[in-house]
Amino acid sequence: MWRRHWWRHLRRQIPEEVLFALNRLQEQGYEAYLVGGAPRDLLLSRSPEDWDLATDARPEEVKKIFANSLPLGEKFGTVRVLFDRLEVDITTYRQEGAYTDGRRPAWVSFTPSLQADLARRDFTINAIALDPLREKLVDPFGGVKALKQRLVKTVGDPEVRFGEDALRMLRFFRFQATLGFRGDRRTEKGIKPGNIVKISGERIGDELTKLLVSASPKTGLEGMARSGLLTALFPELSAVREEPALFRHTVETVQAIKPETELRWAAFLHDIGKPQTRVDKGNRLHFYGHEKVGTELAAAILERLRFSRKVADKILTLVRWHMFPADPWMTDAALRRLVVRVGKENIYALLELRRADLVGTPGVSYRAFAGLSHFAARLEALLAGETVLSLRDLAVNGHELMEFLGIPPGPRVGAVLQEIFHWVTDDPARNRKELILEYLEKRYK
């Protein structure tokens, strides 16, 4: 099945320094193969972004034959190798006892058997062995031909899998989203929801972000709404769920925006607050300040994760101005102070999130559209020659306005500041500080 030529064209997929880790191992007699996801993506033509070895040699056996190496977990059986270029994780083969906690093994113990770690592993299109050096692939539990099915499966009972590590579901419908494929049936039923309190928010935040930067996240998402594993990670999501066009407008704005954690962390948080401030007027439904109740059911979400304040804030920002007015006849000062208000480098960003907004919305006219396109025309216009976006650009600081005005520090120096600042942008051709100091003259003087 897996002729000479084809060993070859994998072996070229592979970097040098992978191969000489595994020659090392093989040449001091020892099994050596690559495990975890190198053999998924070489087998379906991707680019691995980890390079994971398994192999019969003891931690300490693997550090005397790899000077440039250092433990990871020796306990776990793990060391790094690290090379110029790119590191590799090399782990002795293992056996794990029971997962009490739902997180983690009582215990580990060392194997010289490749299934029996193998058996461990969490999707059969995971529990793949390569050895591209003796041309030899292990595939005890059919992972190739899951990789044809284009399917995800547990190796082994579902509810046993997902007992051992509840992260193990999130994982379950990140991998449907990442290669584009569908979920087992049978597995899908092994999901308690429930359990993935258990996992901290820091994994769940990790295992989240690569599945909504995805090629495919509307179908993780739709997994996990139908699971139930959605509403157990964010109850503050229930009510968008029970509306099933605003959920499908959510999923649909998540998959339309560019793929950027920071921009789909918004798109999917960007109407959490639609449920609460729903108002029905006649024939028409209004969300009076959605904006605003979403930027703090989306602070509650963040924090909960644990995501750094900078990202954070980032989202943050987006779903709070998302619904900023996008009118291409706004007058060049209103520009100006909408720039200000939002920052600007936070506008193309909301200029996306607004895009991706009326491409998830059924029945928007090309008019929406054609005006969004216009006033991000405007807009580039504008910042390409604007030069007072905030009060660091004025002509004048505070102390300056101290001096001239003689007053002292204080609550008033800023409004002064700020009177300045609008002043200044309805035409930035004032930003002068001898028309300022006129223009404080008539007015304080």
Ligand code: ATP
The other form holds:
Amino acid sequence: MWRRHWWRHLRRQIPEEVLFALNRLQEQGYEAYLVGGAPRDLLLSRSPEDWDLATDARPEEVKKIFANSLPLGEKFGTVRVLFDRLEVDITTYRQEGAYTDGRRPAWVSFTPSLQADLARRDFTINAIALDPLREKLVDPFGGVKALKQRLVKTVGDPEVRFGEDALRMLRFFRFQATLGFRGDRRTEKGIKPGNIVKISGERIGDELTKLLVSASPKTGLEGMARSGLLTALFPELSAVREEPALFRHTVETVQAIKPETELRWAAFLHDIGKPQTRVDKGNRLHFYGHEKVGTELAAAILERLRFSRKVADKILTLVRWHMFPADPWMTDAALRRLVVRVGKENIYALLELRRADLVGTPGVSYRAFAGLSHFAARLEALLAGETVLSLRDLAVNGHELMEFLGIPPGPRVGAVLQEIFHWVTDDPARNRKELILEYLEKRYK
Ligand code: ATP
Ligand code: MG
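Having looked at the form predicted on its own, could you now put up the form predicted in complex with the ligand?
Full assembly next; the chain just shown is listed first.
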């Protein structure tokens, strides 16, 4: 009885377009299953990122069944079906030949066997197939058990599987980070960090970003460090890694900052220049200019990982200015210079980096946080004020003014705008349409 209930509950988590696609294939006599991340996430009560189906129908047949489809790497057997709200990728069961270069198989071929298709997948939690219509769960490698144990484990021999495709080593830690799972001990032993160089910078960057913006980047980064993968990827980081306190600080800062791509990367790289700039002055260490050195190291890393100019620039700006002074006694002019240097669009991200930097530093006093809040408030006031520098910055324009007061074009319009301008610059918080109209109402109506 509760089994039926469970399947019904499961179907309710699946968009109707996906159920429709499964049903269409099955009506035509084919097998069709949800595979990849979706079954895993559904069983964990998480919402899947994307919907992948596997079928024994050939790509030509899939294309015939769905008019609204486009081939997506037909050689690999994937057809993408476009619905209004979402896309469903349908891939023909596939098996792979030997991997000879450590990143892709020499050949792939279609197979009628779901089992064979699941066997080529990376981790047991990703090798579960689910048919929510016929209420079947196919789990030849113990994926459900691993979900219960919250364990990431390769399908088959880890050394072999990591040897086939080195990116899987990174995915091993990525899934630990996104799901908050542990890594299987034996699987971790299969890691050969040096092999990661076979993988393109772009694919590495994508997986690392997913790891960094996850709920537990700390778990992922610590695992990568332990296995040697982190320094294989970033020799620039080995000096950071060798100083336990600095590495811990880096990880804690990443964990503390908001989970956005640029912020997480900036936190990850912000102190990368420290080991090179250390100066020991008796009882105190100094790291003069570490943010400048760090920016150069970070730029080389982001370039290697093929980040877009825009994303890289933001990350580098944050690394470059993360040592900004946030003294309560800073003058307005100095504050304005900081905003101009960093860019208005980056200033709140920079404050967020400072907040996380403080959270990640042991023994920081409450006063440091209070000082930062004070600084943020001053900045906000300044920015609010600076938006009104000319008549054009007013929240009400000439047309709106004429319409509201019912007056024709002419010198009077300019005079009233001037008056509003002076009233607003007395207190920039007044620059809101409803407040200005209220003021005009009182003065002229
Ligand atoms: P996400 O929720 O982040 O999309 P996912 O599990 O769907 O996670 P994808 O990268 O979208 O991950 O891949 C979909 C599925 O394809 C995986 O679940 C896995 O079964 C298989 N897969 C992906 N990459 C690999 C790989 N490098 N080696 C083996 N199987 C892989
Ligand atoms: Mg996916």
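Positions refer to the first chain, counted from 1. None of these values were measured; they are calculated from a predicted model. C-alpha atoms forming the largest set that superposes within 1.5 Å between two forms make up the rigid core.
Relative to the superposed rigid core, does the CA atom of L42 travel 2 Å or more between these two forms?
No, its C-alpha moves less than 2 Å.
Superposing on the rigid core, is the Cα displacement of F404 between these two forms 2 Å or more?
After core superposition, the displacement of the F404 C-alpha between these two forms reaches the 2 Å mark, so yes.
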